[in-house]
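What follows is a single chain, given as structure tokens, in the form predicted alone.
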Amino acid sequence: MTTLLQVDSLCKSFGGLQAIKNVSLEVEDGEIRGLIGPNGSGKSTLFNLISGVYKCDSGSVRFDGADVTNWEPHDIAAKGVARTFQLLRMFTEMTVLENLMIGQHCHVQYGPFAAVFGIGRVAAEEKRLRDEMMELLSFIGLADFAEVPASEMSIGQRRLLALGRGIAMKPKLLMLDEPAAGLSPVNVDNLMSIMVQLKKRYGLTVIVVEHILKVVMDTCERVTVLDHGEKIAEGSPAHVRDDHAVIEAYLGREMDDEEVRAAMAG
């Protein structure tokens, strides 16, 4: 396998804090890798600095053959990165499926002077895109709110939405920062579902952020753990379950390894 992503000695101070300390990590394309830790352990600053949100103080970042370090967001976007955020951002007086069109929009296949004039190609072009967009939010479980405000969904419903949205874009490499967060348990199961589909159906290689361990362990075919801006371990869910790195750092000394590893077994 190729690497699609590859983060070298990554360092980022705020102030006094150095939230980020020499982290390096290989993502194989169509790697779904999951990114865990304590809170306050770097895992979104991380996220920020790959995506372009951050600059770094030094290192590098490569994605797809590039050196994409200090990149602005769009321009990394462009070069296939999608991301999802902890604080969801919708367009609330939009639609369900209008929202999901938005990510496809660098996709569209006509020009401003088709737009004026082609009426015939816009139209079967519109088609085109929400016919494709309304099997995504079947494969997201949303498609029988297609036609609903986005303001009325509930916030596990936007998570899925924002993750559809994602999908949209048609990445190469999808960081999913907390998609769990606010979903009832069917919607965690129907999580996990959608992202091991995501290598099969769509190519994609993901790197995701979760703190409902189970997510992680049954889904991700390798973990990266953070603590305190430091990658303290890496490998198989089994291997990290069984770190007593992570057990300490990741869920206190105070617990029986037994207990720490059926935690993390969700």
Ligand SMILES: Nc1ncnc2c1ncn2[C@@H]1O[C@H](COP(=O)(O)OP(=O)(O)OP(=O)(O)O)[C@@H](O)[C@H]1O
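So that the term is clear: the rigid core is the largest set of C-alpha atoms that superpose within 1.5 Å between two forms. What you see is a predicted model, and the numbers here were worked out from it, not measured in a lab. Residue numbers count along the first chain shown, from 1. First, how it differs from the form predicted together with this ligand.
- A displacement of less than 2 angstroms separates the C-alpha positions of residue 196 between the two forms, with the rigid core held in common.
- With the core held fixed between the two forms, residue 169 has its Cα displaced by under 2 Å.
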Second form
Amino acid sequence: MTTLLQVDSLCKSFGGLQAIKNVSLEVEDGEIRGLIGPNGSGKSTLFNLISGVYKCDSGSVRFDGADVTNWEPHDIAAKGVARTFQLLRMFTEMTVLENLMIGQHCHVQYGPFAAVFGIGRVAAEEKRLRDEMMELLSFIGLADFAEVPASEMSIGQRRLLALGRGIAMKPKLLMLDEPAAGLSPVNVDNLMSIMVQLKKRYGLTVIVVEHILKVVMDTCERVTVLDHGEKIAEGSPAHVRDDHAVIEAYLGREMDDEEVRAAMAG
Amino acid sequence: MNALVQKSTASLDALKRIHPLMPWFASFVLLLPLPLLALNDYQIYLLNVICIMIILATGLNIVKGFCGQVTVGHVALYAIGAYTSGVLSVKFGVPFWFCLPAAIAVTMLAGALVGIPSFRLEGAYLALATLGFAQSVEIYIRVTNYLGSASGLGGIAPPSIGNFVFYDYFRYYYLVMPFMLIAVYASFAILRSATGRAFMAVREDALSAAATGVNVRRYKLIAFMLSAVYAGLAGSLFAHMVPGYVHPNNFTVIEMVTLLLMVVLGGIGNIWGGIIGAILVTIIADLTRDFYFYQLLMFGLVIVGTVLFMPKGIGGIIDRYFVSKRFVAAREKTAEQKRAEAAAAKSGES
Ligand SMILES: Nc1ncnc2c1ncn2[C@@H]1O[C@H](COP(=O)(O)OP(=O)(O)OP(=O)(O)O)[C@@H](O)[C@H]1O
Ligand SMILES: [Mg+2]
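Show the other one: the form predicted together with this ligand, since we just had the form predicted alone.
Shown next: the complete complex, the earlier chain at its head.
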């Protein structure tokens, strides 16, 4: 196994608040990694740093053999990193299908000139793209809504669509920020089965941030835990579940271990 | 109404099957006899103006409607196109067919210049910056003797092909109309391609677009330059139309408001928006020209009204009709599937 993503002593502060302190992280090719931590522990900030949305103060990010520290977000995306946003940020006025097609932006080979003059070639390319995206839409279960604006979708459907847009980018690494938030229990199960299939079907490496611990505990091989911007634990789900620092971070010192374990298993 | 819509979509599809460009050729043929239906020369003049305005408004819709960049400097680009063409023709005797590409090239560069502030500025701030640009261009023209200052630049030669000179409105229509169709075709082709999707993504959410791999600055710049190409084309066509005369009054804030009204009323971000708006507003402006002094007030009120009560304009209302039909169809399909599944489960149980 080779290392796909290597984050080395990353730091980021906002004014006086240090949101990420010296975080190092290695993700293997083909791994499904969980990233958990209490609210405000810096999970989304870490995603934003890796995907280039925020610039880091110090430290480095290496991805797929290149130093991508502080690259522009679109360059990092082109290199093979896709991410979803906690607040979705879908293109609501565009149709569901267009939302997926835009994910393929880096893989489209023609520009505005060809669109005007190269009718045949562009039409063929668009058709290929459309067919491929329709297939992906059926995979995430939204095929019937292809031509409907994303603004008409429910929050749960939009979560699925965000996941679809990430897959459409054909990335090497897919980072999911709370993909199960707002999903009904049935859809949470759906999501988990999709996540497991992602690896088989698209060969993706996945990092998933999730508050519904069941999702992380059941699908991830390894889990990293952040608290107050610091990495406090890392290991298999079972190992992390029993880690004292984690239990303290999550639930404070008052609860006894049995209760905590029950909560985390739930 | 339903039947009519179905029939027209069906015939459009049939045309497309013959050749993808067939609908455009059909429109060309349909538009050919239009000046013959006009009652007088003035109406033919209006047809020409409508064509020029369609080009101009379609261009503005690309940058403003599709890419979401709030620019109010578009009229200045139109002026730059018109004056580049005019000066080349009047001062250097350059024929129209060379003036036109030169005007487009110069305007495109100016468009890139207007676009650069959009890297850092958004919304009202970008509007202010581009307004400043537009005002400077207008004032510069007014005070520069070389450009005819406040008395305008006259004597711009009409275009010709061989011995055929487009010297009156009737003839000019057969120059302007094909250019208009080509410009509209190009806008459809681009906006329905990956480039158009990238524009819309930038408009909807620039950060999300970047994370999806869209180079936001590059696409903003492309949108500005593309819309400038349209402005340059429209400006050049306007300058060479009889009487071959351009005046700073053709490029004032009033013209900008009129242009904005076209895009807003027609449907901002709607592929048909510029066309619908240019036709309607040109005709309305003409019908109300006796009340010239109230026009700006009226246009302003209509813009406010449109933004408040039908933010996506007339094109948006038409779109809405199709979208809601599709949505209902999709929902029914899903419901039907669920019912079928439930029925299957039931028969499985028993
Ligand atoms: N752009 C910003 N400006 C200022 N502070 C920020 C910014 N982004 C994040 N923060 C702060 O950084 C800290 C970490 O936030 P972050 O969103 O990464 O937490 P999180 O682990 O994703 O939490 P949650 O589970 O609630 O999503 C928080 O205290 C937050 O207020
Ligand atoms: Mg978060």
